[in-house]
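Next up: just one chain, as structure tokens, the form predicted alone.
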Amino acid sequence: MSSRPELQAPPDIFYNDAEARKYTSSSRIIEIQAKLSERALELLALPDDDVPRLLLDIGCGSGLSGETLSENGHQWIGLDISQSMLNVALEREVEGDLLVGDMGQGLGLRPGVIDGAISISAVQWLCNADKSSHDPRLRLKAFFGSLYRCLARGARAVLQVYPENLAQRELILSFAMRAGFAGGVVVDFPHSTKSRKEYLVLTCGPPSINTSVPTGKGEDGESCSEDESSGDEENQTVSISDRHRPRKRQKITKKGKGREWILRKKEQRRRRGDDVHPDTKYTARKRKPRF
């Protein structure tokens, strides 16, 4: 069976109430979890003016990441589905307010409140179908489609996940592009099997100066440039800033559209998560004309 949690069962149903506690005590998570929200917040790049912001944590588990957000004196809302979680985060008293609900039907929060937004490993849960009702491009549609929404003009989401392959990377990060983020990937240790992190860096609105992609972190800590790791494409910061790119007329032949241009435009909807009549033996053909 595979070591990934996602792959073993439904997040609610993962972290019960065993889970949950085995998690929150281990001294290991804990370090790690620090660690992370840490790098999130350094790439969430907030105004160093001592004011407290409104921040989201999404996929917050029982508050360890927000504890980090508490002591660099911010306030935060946590979001989680799993209730076993949140049971512990309110056993310990953390100090953000908690709210269970699923991300992958959007946030619920009111447009334009969020001074910034993180995630430690839980993006990556949206990929899965684990109900026959569940279609992962849908799910990533709503969520960033609710997080771009609630997210002031200008702020930022760092999402660090664990994608399983390049292919589910890529999926993540079209569904935030198409929402109207712009940013990309932050790898940091490109290099290291172990210590190797990736960050979804996005900002809530059109491409600037502003919204520049960080660079990620080298095996020393200190910064690694695209040109010290552009040996590996994988491997490397990834910047996405030509989401806007001028697409390419279509010849239309004497004839007009036919099946096969319809079929391939229905095709091309599926993909970005629209809904679609399925195709059947009347798909593109002609209607006799009326009497």
Given for the second form:
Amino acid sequence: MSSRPELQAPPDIFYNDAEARKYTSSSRIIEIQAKLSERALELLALPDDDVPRLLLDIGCGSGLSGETLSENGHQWIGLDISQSMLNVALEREVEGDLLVGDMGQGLGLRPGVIDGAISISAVQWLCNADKSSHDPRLRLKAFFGSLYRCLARGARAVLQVYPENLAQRELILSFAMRAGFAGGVVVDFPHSTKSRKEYLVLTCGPPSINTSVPTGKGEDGESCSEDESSGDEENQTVSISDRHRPRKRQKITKKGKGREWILRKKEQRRRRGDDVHPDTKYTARKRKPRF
Amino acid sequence: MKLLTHNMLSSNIKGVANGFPLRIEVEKATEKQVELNAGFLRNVFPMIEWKALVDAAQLPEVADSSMLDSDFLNKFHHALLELHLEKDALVCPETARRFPVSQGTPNMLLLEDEV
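Given the form predicted alone, corresponding form predicted in complex with the partner chain:
Next comes the full complex, this chain leading.
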């Protein structure tokens, strides 16, 4: 993928049948999604009483994240704008209920009914205006406002996002705060380009012990722990660092074919009877790039 | 789509004062087997709009949390989680705008002038 999906097409067009297929066939994608969902569920910090909850999966797509919720025994409602992706979810026979909808239009759920919400790699799509009638700010406002309303008191929303840059991250966070959420950003593996993942952990309702923001993974090599005792993390604790993206120009070190391989190939061709130059000390010598 | 979800959904159209509950137009409904979890049902009971559920399924008219014994719980569980709407539509009570339902998935996408 040469650029961000968000810059290539609107989500309901980008996630067409072909793209949706990848979410069933690529084991790598499946694994990543599963890990992200597990982590998001962990950050949701639901009470440890084995009682299933009613959760929301925003941008549920092919249902991979929803399956994690089901595996943990919860009931969930999934929302996605792409019918193709939801078709994949239907094929997988996910247990949650699916809705076709646009989160930027507001979630359309009754107040205070949801025990928790997760979103994997979806909310950053709101920052792009996919139609001329779209105003990202209004859409962010509608989304966060409706999300805040439908969450029960004390419930959390954990949104795993891929913001394009600092400005986008700030934008998303500011609209979340404006809607009334408290919370902050948890960054796992902040120093690794590949593994770095950001989670917006948002809490509804008055701050309490439960709203302290957990520490991200990878900062001291340890896994995160819920810091129950610190009361000062009730407000935003945002660790801002711009994500270093590998430039496209960066040369990937080629493994190269090596002398042995070339000699082997030449031998093969000789056996076949082709005309091959004799092997000399110049065979497989590294040439200048312009060669 | 379970009746649980229907109980949470409301019409999001601009200008609609009370978009809940959405009327159900049933063309096809199925039943699925779901494991009963009393803890979940007890937890979710206060959040359910009872009248909307009664209209959608067959349940006693009035209910409160003191009624959550095993017999009632079974009926509640069945109505909430086991009945599935496959087709045809959910209708906004105020504007009569139809949100089509296919394969159990309602399409809640609003048109540009409804946002």
